[in-house]
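Have a look below at one chain only, the form predicted alone, in structure tokens format.
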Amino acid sequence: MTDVPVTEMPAKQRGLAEAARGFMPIDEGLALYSAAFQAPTGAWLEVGSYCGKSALYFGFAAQAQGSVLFALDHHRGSEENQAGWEHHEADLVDPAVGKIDTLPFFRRTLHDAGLEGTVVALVGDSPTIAQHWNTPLALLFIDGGHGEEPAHADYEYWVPKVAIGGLLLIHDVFPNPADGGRPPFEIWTRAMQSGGFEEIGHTGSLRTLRRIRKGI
């Protein structure tokens, strides 16, 4: 395995990205970052935006070369920041309808980083936007819906659009179950299999693969 090269993130930059709302720790959201700059041109899409902490790793990282990201959500939450789960917040909850909804937030965050004009927010479920995208992804990244049906899904509809060249990444891939969920290490693991794809990173549970031959 190769590691990705370390590309070091401006102070301001590092501090907005560490301060915003999220899971992503500091270690695997510099690794984003770096990863990101070992991306062949193309462009780029994450799965799995919540309040907007990873887009600004690789927000920041896309404009710094020209690159626009693309950050795909449903903004309702994922299983796991439902209520009643370790991972619920209740302050994002809209009160009017009852459900989370974290595109304000999301909105907000990139607002305050000026990354407006380099972050497109996608709003809406992941397979149905899948089925009507034809761009060949210079970077994907991964880290939806960690149940099985929503993260196999992100597998099954978005790697293929993956460029021969391109990267893809995928978050908590936990090796040993008591570590965590078990579909993100499962579709870490189809893609090993597929013959597809090399690993070339590795920080904490932050998988960077790059796709070497077509077929997944």
Contents of the next structure:
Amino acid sequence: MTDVPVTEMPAKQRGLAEAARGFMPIDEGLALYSAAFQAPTGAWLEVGSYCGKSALYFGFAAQAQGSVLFALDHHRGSEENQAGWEHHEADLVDPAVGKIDTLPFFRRTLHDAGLEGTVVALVGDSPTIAQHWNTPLALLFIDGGHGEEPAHADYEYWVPKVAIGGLLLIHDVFPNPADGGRPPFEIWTRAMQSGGFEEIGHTGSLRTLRRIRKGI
Ligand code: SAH
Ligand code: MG
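Switch from the form predicted alone to the form predicted together with ligand SAH and give that structure.
Below: every chain and molecule of the assembly, starting with the one above.
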């Protein structure tokens, strides 16, 4: 089910986005791109950038319509990216520090895509930044920490900032527990039950909602 009209992504941009490292299947990435054309212009924000893959899909759409994407990540990786966990990539560890550092990879991805003027990195902890953020959001994409606490914190801190008419996109929503972790599904459920949103798109694990009234 999706009501979001498809906006074709130029081939060169699509190639760059598909080649970027990260966790975004092609069909869901193209859905991010199309959805972004249904967002009002203004400030867009993603929580969880990693090496910049989703930021390219949103960034090219933002560039085409004069919006700016704020790409938030502390760049130290989520729990599931740490050594010994399922989504660990050893070459992302900064040997001098002994921690994951995706920021250099993110910067290179954005540079090579020509999006440094459109995508602005916010390097820090999501709730810390949210507490000082007062600009209404025309688009919010939640793809940060997928544990119980970080996912619900992202919902509580960021979702109230989505403007009426603005979009809320949530990644890794799996209604069937056999397919993946619960927290993204739980926050999608909270958004749907809040009365503040209607769902306008569903591609794989990506859900696209539009704010129709105030309330969280
Ligand atoms: N959207 C990306 C994938 C994001 S992976 C893509 O398209 O590939 C999740 C990211 O969330 C990780 O990079 C991790 O560092 C970040 N993250 C997790 N918890 C965070 C927090 N509390 N503050 C900021 N970033 C966080
Ligand atoms: Mg994800």
